Amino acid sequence: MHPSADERADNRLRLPRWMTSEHPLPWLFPCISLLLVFGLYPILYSLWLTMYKRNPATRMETFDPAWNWSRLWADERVWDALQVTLTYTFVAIILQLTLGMLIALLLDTDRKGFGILRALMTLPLVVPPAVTGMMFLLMYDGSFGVISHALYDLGIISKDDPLLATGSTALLAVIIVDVWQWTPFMVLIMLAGLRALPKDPFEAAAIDGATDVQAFFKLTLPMMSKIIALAVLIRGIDLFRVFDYVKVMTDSGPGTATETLTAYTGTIYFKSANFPFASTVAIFTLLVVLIVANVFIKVFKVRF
């Protein structure tokens, strides 16, 4: 026997107040709790670790809040890693943005077959970065790698200076892998932006005799500026924490030529087991990302 309308009303009245509330806070509480546990707690724990000095001989830790920060300041390897990270981020973002915009302009059409091309463009995104690194590691191999042999035949590099074993080419070789995998992400964002642009200004420009190049620089780029800035911000933050490609392909070598901040943090953590200093480098990386991202947001007036 189904309850009557009055009985259902009485049941609702007996429910806890938060379950019948229309305020969003009770319903957001599980999400906020997860963010606090998995987002804020690791940061606070890392900050707590930075306050301890680890003795490598006894493996004992003593409370000394300034020790790790003074060591970080004097560690030249940290500043070299910061330089590699900034170079990696800047070069990769320029290449991905340029290629992403050019490919998006080519694919921004409703011609038959271009829908399949747009779908195929997303395939690199589903490959795990570690697998991508292994794939290119084989193609870069100096003995049998197809890319290395093509570069030998073209006379671009010598067999005596393999790509990943030479300091001047190893970082660029790793950046190219990142560009191959993440340029489709830029293509998707640029394509969505191009599809959202109004048609009227372009029709008026065509009537006035503007060429495609003039329409691109005078109309497309200004109207896409906020989308471009947001895409650069998202990819820039992601590029700053690059680890997989470097670890799989070069292990930060040759020497420390491809060592980024996150790779150096991993080295300290896993090889030296100096958890307080590794946490200090990680917090330093977080501060650099926050400063650079906030300056970028202010300068380019990024709105979410």
Contents of the next structure:
Amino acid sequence: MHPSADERADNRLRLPRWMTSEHPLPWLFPCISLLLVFGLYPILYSLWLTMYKRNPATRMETFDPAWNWSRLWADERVWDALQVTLTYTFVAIILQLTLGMLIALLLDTDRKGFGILRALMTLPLVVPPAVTGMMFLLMYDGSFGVISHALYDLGIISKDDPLLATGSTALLAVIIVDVWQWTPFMVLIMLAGLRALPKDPFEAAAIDGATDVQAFFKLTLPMMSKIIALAVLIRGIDLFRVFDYVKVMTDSGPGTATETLTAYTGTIYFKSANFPFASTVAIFTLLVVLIVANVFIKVFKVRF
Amino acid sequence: MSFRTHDKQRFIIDSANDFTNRRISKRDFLRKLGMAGVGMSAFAAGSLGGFRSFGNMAMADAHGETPEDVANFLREAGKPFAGTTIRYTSESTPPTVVLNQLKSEFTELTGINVEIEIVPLEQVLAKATQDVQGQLGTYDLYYLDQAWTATFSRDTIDPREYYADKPDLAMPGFDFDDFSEPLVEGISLYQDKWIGLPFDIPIFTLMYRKDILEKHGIAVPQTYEDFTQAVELITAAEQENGIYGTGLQAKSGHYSLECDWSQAVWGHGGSIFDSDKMFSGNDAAGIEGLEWYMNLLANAPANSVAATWDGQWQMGASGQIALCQSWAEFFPGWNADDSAVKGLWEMTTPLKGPSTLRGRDAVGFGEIPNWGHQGGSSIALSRYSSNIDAAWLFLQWACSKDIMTRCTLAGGFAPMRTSSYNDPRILERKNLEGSGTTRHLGTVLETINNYMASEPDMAIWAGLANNEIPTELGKLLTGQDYDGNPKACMDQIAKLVDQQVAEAELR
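And the form predicted together with the partner chain, for comparison with the form predicted alone?
All chains and molecules follow, beginning with the one already shown.
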């Protein structure tokens, strides 16, 4: 004899009230713990480190909260690195956004075969950035790199100015790698946005005789503005902390032409072993990201 | 220092083809890929310059026999540590790569497993730095470049003391006196303490393409003036054929550039520090050296400003350059069977004069101005290791007379032990042209004994040599800053260096 519905309900595991969905905290506890351990603790520890002056010879650390910040203020490389970081972020985001939108518009169709194209578009995203950097390092090589040789043959660059060792080209060469890898991310977001747009306004515009270009600027862009802002915010924060490509391809050079804030932090940490000062630059980077991101969120009214 | 990138790629492709066509087993295929995966350094090539033949040669030597008394000692002494795993991180230098292949012999005798992580030099520094900072003991042994000797001196155990303190673990016939005295002084000694055992000695010598010098009727350069004239003449005559007078390792921000620069400064009678421990690269001799170096850049492949020792090695092996004052360990690879210029390179002692060397009493921090820059390294026993005894056994084995000689035979680099230079197996190959040659070792030994220069011994040198100095030099050489004015660049470096020396209270 089968149990009745009431009996089944009675037999169901009864959880204590504090473990039900009305009280999510216990369920979130593991996640919150991880965030505290791997997110908050390192930040607090870095903050604590910034308050100490380190003697690299004796490895003695003395409490001096202003020392590292005054040093940061006086360090020209920090401001150069900030400038490079901002340039890198700005140029890369413009290129990725523009290309991402254009490719998304091309792929936003249900024609046969475009599904595969959309899938192929995502391939660069699965390659680790360090590997991508190595790959392009070889292709940019002044002696045997395929990209360098193509550019020599086209007369765009001279053999006397290797791409990654010339101040005027190194940063752009690294940005192009970033664009190659991360434009597909923009394509995915833009495609999702385009597909979510209502059809009616476009049909009405078509009846009224609007061209595709007019429809794009008058309808698509305004309706996509929130998605675009969100994409810019996500990629912008990511770009601001770029490290892999710079480390692998130029190691901040030539000179400091491609030295970003994170790359400089790595240099201070790994080459000079000045952990307090490296922490100070890292915290400074975090502050810059927080301020810029918040201003961006306010100005463009980004909603999550 | 790594075998050439394109050689590595070709090796991987060939291996994959061999495997898919069933010419080699899966095991061999994996082994070969493993070997390819470690090629991060210049040696690389060196020994791997004939990579395929090197593989065979190394394996043949791997089957050599450990002397009976040493083998018996290791079997007995290793018993209590059987099953222990010791860890060691190193740059891919010739002895490390060969040692990595020979280590199974040690494991068979002692039961002690050895893990060797082979990574680029800057990563070795980063790993060691983190390990000592946290006193973690992640690594039982450190590979320490000579520029880091003072930095890590307090984190290591003096091997001579340990040898005396632990007679049960003292290898018979180890013979500390057999280590070349200049090498010990220049590489492993800091304030009377051996921070480790000397393990590797890349040293600057003069290498030249005899065919090109003969073609243009140029005598082998003896002085910096001779060298400059030869380089300029060859560049002018051969540039259209893709051959330059010389090639440099002038990558901005890289230690290799600091090595090139310090050689140029010493060679022109200058020094890095003066006797008051102030930076002196900006004095007249220092500027002269830097100007000379800048002139060389105009006579070198453009890629020199993007090249470390790997890139410079490639220039030599591909026949792009005719003269080069750089690491002697390039030589075997440039003469290897598959080198584009096999048998055409010759070696002699580094350039001398016309400037006079600065005396050792006129410089600071134990710097040794001389004609041949050394870039040696030690293996050091970590004070924080929890397997010190097992690591000590491995360290003695790795630096024993037999293993050092066999590493030399397999890798073609220069040994640290005096006895190795007279070993019959080494002498047998002294006239050999092609892979496995030892015909350069006589010059190397002469340079070590008479002309070896060494960088300052100071706790912050690792940072200065890897960061401030090569970064500012890079700005100058690539035109990013200083408008081509070497004095302005050197003054800025002086400001940065002196400030750090003062902050570290080293003066």
